[in-house]
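First, one chain by itself: the form predicted on its own, in structure tokens.
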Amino acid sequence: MNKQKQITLQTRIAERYARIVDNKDEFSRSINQPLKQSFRINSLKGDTEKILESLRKYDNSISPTNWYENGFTTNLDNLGSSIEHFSGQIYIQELTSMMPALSIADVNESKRIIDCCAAPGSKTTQLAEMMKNKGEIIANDNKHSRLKALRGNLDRLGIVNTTVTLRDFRSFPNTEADIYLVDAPCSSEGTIRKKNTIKRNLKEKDYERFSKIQKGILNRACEMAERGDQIVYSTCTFAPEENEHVVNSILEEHSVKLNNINIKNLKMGKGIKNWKDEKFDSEIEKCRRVWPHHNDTDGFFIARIEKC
């Protein structure tokens, strides 16, 4: 992608969401800034302070986040070649990708979780660490080509509480769980700060195509869930067609409710009330938007749904 094309994509995104963001100038500025590499410590492979001490021997730019004790940023861009990465002591992951697991209430060793769109395993391995490698996780993905990376990350990080399945989740067999994580395929607009993540300008039909897939996956999770179960829905896009619109359709079709999401010290915006000619249920404000200029991150969207 040439420089002029990248600028065009960023300008289009800034213009498309100018009316729903709290500060359009700061938003536009932020999506034109490069994103620092981030990672989390895998405590299953060692003591956090000892791992950090080892990393800082060749990287003194490491900084902790103030909202997640295991989340860190660095000015380096080659942590993937470190022994700590190869040995599974760290996992390179965008900060926003760490947020869905933190949005789930009461993750513990007794839970059964289905990660509906799991590859390459960022959130699966994070949840496994939070569960101390106990309980049970089913990590599903619909593409065989992505399972190699998923299995590789599970092995590298020493995860033993996870079963891998290959299935389009829209046709997944009925399976009981306490928590369903739907980190859905999306247009990935929120990753605009990373190089070459968005290949082209999206058209309205692209948003509609993703929205249809997302509704199908989330609908299946809601069908399978029992009363009191949690369903966390997330995307890395700004598009309301893939965010509030999808969640609103679930509120209309299922006996579910939205719960508030609060991550201490992390600034998050509310779900928007309307987009173009569509008005959403007032409950949609309980969804959370993570704008790039609020916490120096990617863009992200999260909703925490409870089956009634």
The other form holds:
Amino acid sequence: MNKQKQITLQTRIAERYARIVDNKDEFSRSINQPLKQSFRINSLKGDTEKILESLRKYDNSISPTNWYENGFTTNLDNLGSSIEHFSGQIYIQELTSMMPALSIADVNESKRIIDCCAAPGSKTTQLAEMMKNKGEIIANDNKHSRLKALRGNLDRLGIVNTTVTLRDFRSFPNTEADIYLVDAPCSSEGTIRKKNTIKRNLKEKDYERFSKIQKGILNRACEMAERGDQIVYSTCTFAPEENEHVVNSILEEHSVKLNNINIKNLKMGKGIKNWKDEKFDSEIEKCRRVWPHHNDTDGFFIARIEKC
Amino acid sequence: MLVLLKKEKKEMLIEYCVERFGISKVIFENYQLYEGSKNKIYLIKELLELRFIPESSGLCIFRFDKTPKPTTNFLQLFSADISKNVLDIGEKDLINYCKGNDLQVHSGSNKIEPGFIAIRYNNSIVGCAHWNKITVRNQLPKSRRCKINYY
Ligand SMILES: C[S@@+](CC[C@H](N)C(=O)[O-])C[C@H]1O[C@@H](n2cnc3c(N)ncnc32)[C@H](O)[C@@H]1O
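Switching conditions: you have the form predicted on its own, so give me the form predicted together with the partner chain.
Everything in the complex follows now, all chains and molecules, and the chain you saw is the first one.
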């Protein structure tokens, strides 16, 4: 991507969301900053302290996050070529990508989780670790080409509690679970701080196209869920068309409610009340927006839905 | 489609793990073993009953043609439980091993018996190899081979 195009993209995003962000100058400044590499320790492959000790032998720039004991950042940009990565003791993962799993209430060894859009498995492997490799996870994706990476990550991290399926989730056969994670395909605007992640200027019709797919997947999860089950919806975009609008439509069509999300020490913004001509249900404020300038991360959106 | 491993085969595999690597039998009590295509043996917590056939389940731990061949993923996962037929390697060998190269006979090789062995670096098992008294043959699958820059 040439410099001129990139500037246009950052500017367009800063302008598009100026009205809904708390500090537009800070937001604009932060999306122009490169992002540090972050990783997660996989305690299924060793003792956390020992893994950290080994990493620190050659990397003195590692810093812990204050909101997740397994989440770290580093100034190195290629920990992917470390022995800890090779042996599955670490997983290179954006900090924002670690948040959905943390926002689910009581992930534990007795649960069954369906990760509806799972490849390449960042959140599946995190959940498996949180469940101590017990319980059951179904990791689904509809793209055969992405299953190789998913399988590779599950193997490298030593995951034994996961079954991989290849389905368009919109037509996934009825399957009981306690938790459904819908980490939906999206316009990925929130990853703008990484090089070349957004390939082109998005048009309004792109947001609509994603929104339609997202509604289809989330709708299927809500259909399958039973009373008391949790459904977590997340995207890595700022676009309300793919976030609040999608959740709002689910609130209208299903017997569901929204629950609060709190991750200790992590600053998150509320879901917005309206966008363009659309006014959302007041409950939508319980959704959480992760703005890049709040915690020096990507942008992200999370909603915690409960079937009633 | 995965099928539950027959009792005799399961016992034979567990016995192999105990004899060859000193892995305690108890470890297997928490898991089920299944056989998939190409003689692959999978370690699973619980096989799910789905309305359709999944792509895969659990972790492939062995390939069992005539004799059992452990996978790197298996040896890595049970790193802390492996006490026999382990070859400790240094930095130079580690880089070579991760690239997929065979290793030269090593001073520690008198502790290992011919057959499959676990390669260990800095107290962690990094993978599987085969020792034939002459060469330590690399058993890393192609997909896992890579250049290690930090160790
Ligand atoms: C944001 S990515 C998921 C990232 C993944 N959760 C992780 O943490 O590694 C969205 C995924 O949804 C998949 N996807 C797109 N449409 C889908 C559908 N209709 N059903 C199931 N998966 C779908 C894509 O192939 C893609 O892998």
